[in-house]
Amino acid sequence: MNQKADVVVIGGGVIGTAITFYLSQRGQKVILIEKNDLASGASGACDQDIILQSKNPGIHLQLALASSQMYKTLEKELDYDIEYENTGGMILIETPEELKIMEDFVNRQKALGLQVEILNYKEALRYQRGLSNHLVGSTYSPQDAHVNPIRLNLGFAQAARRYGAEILLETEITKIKVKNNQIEGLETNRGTIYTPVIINAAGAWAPSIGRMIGLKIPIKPRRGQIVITEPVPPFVMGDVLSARYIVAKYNPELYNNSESAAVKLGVGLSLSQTRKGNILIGATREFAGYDITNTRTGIKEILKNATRLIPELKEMNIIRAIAGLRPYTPDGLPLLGPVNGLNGFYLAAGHEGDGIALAPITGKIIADLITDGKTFMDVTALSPNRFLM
């Protein structure tokens, strides 16, 4: 069966439902394209904080404080209970070495306009309790929220739906059709769709979509696990990170040398609670290729990792484990724009662990270029065409 849209939006996480919900309020008919289902990918097995003070300051900072003030209206907006949550967050810090890499990721991140300071142990205790007596302390920002992940991507979808948004599901994309450097179209199992705008927000398998026109596209899939605890009374206070996870994230080459197993799998603290109870654990950052599977020994360092920075939590049974694949790009930004010598073929992907936090300013962004042809800020520094010209 073939079919027309004004736009094409490849990969049904939150980033692609994102993007389809703010072009179809605009009034595009959007085709969304989804190999298996929605939040089959990593928004389906990941944690749920919109956390502003694990971004690195500068543009990185500047998207996630502007997709926040999204957050605020975003429930209204879709109509869906997104489990959206003001909650606060801090980042644990163990070493004076930690604290003075932490005080100047602070003073940036404040030049920026976070609301955001530096804790002493005893002050730290005040927002959650059970922490280790061996912290020098934490940082603490009252702006750090979460949501549950999934809702949020359903809801994307169902609020684009209403607008007009067909979304495909179990449907492979076979050849993506170009004249002239003119995006054409695509052909699927299912039939053919023209159209002049393809975006792809694949993830991780973004780059296989780009070899099947030539392009070469810098994302490597990164897996994070994660443990999740039965349900418990309240306990964590937020949104709760270790410095380690920042330097893990952003420096992974210092521990390049390193023969510990934990810092090997990149593992930081990663800690919130749901809101039925659920306590999620984590997290690893490993390079292992399209492998989803949790291991034994990144569950075993992940749980070793959090009780020596909260022993409380060796009270609490585990339940299950997940994992899945976060898209990792060489300098920690996300590929968001046009693609240049290729007209009408868009990038949205490389988000990496910040794709929850993330999503609702990519797809405004990405509505703005292609309704507009700009947007409200300076993206150049995001232009997939840094990697690709």
Second form
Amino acid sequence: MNQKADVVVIGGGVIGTAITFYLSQRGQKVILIEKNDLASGASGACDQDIILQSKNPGIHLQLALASSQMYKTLEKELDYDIEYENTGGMILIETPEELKIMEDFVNRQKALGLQVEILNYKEALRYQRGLSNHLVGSTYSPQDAHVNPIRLNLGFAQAARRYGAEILLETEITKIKVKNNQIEGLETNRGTIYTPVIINAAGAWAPSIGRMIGLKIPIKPRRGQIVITEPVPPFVMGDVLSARYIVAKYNPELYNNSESAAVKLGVGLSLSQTRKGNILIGATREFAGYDITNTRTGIKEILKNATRLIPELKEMNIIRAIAGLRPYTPDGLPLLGPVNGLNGFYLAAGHEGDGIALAPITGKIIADLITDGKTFMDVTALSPNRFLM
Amino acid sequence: MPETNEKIYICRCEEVTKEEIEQAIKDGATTLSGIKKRTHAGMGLCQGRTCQRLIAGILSKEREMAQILPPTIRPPVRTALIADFIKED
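Can you return the structure of this protein in the form predicted in complex with its partner chain rather than the form predicted on its own?
Zooming out: every chain and molecule, the one shown earlier first.
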């Protein structure tokens, strides 16, 4: 069966479906191709945070702020319950060294317009009960929120279909057709699709799509394990992270000399509670290839870390562990935009742990670039060409 | 399954009905994981121990039983107290 489209999006996660939604909304004829199922990769195996505070003050935070603005009306636009809640969030601080780094981090975030403050231990307890008394304090921002990532993914897909998009599941690409450096279409196990524009939104699998046309995309799968408790009455205030997570992400040298299992696995607290009451306890950041199994050490270190910060968690039962592959990039920023020298080929991948937070803004930016050739902010720093040239 | 006007609950933990599972299949789910993500069937306390076979039965109307793969098996095998899990070996 041969088909024609204005745009073909590769990847049925939150990023691919968001792009498909925003493009379809503007009247583009979009076909989305997904090898397995919607939410079958990282988008279906992650936490639910739309956390602004964890973003490096700079373009990363700017993107997150713009995205969080879009989230406020998204449920209505999609006409789908995505379980969005503006809960607020905090980052727990354990040592004076972390406090110093977080004070600087918070000041730079404030300068970009984020509402965020540092609390002492007593003040922190007002927002989250059960905090271990070894804590120095925490940050707090009323702007953090969360969303059910699977519902978000399904909601984007359903709304995109309403605007005429076609979503092909269990469809595998066998060849990308290029002529005179211009995208012409692609071949799949279900037939040929002619299109002048292809968007690679395959997350951790984006490099394998790139290889089909000789592009070396520097994305690596980084496994994030998360543990899930039984449903319990409201306990977690919103999104609760630990400063160690931030410091490990942006100042890794502080922990480099440590030989502990937790540090090797990149364990940092990420805590939130679903509408049904399950608490999601995360997470590791490990390079383990494309292996999505949970490990005993991973689960144990996650739980040891979480109970060290909030001892009451010990009394809860776990029912499930999950693991997803976050698409890591060498500089921590996603690859968004057209690829030089290959007309019609775009990348929208490499969000690592921020895919949920950044899905709406990514969809908008890519839709802007494709329909108008420009977008509302300077996205040069996100260009895939920073690695591909 | 008997024909009745009343709701038939397939996943008791998450209170997911037969009708909701059939709708998920209509919406494109072709695997047990796909049905789980669309309906939450199997996400509850028992983690699909009761409903997985029933759901596979419903799905087999659309897809050969032999093609229906089990969903991803994940720890813990049964509900476990966190305090027990973090004890040193």
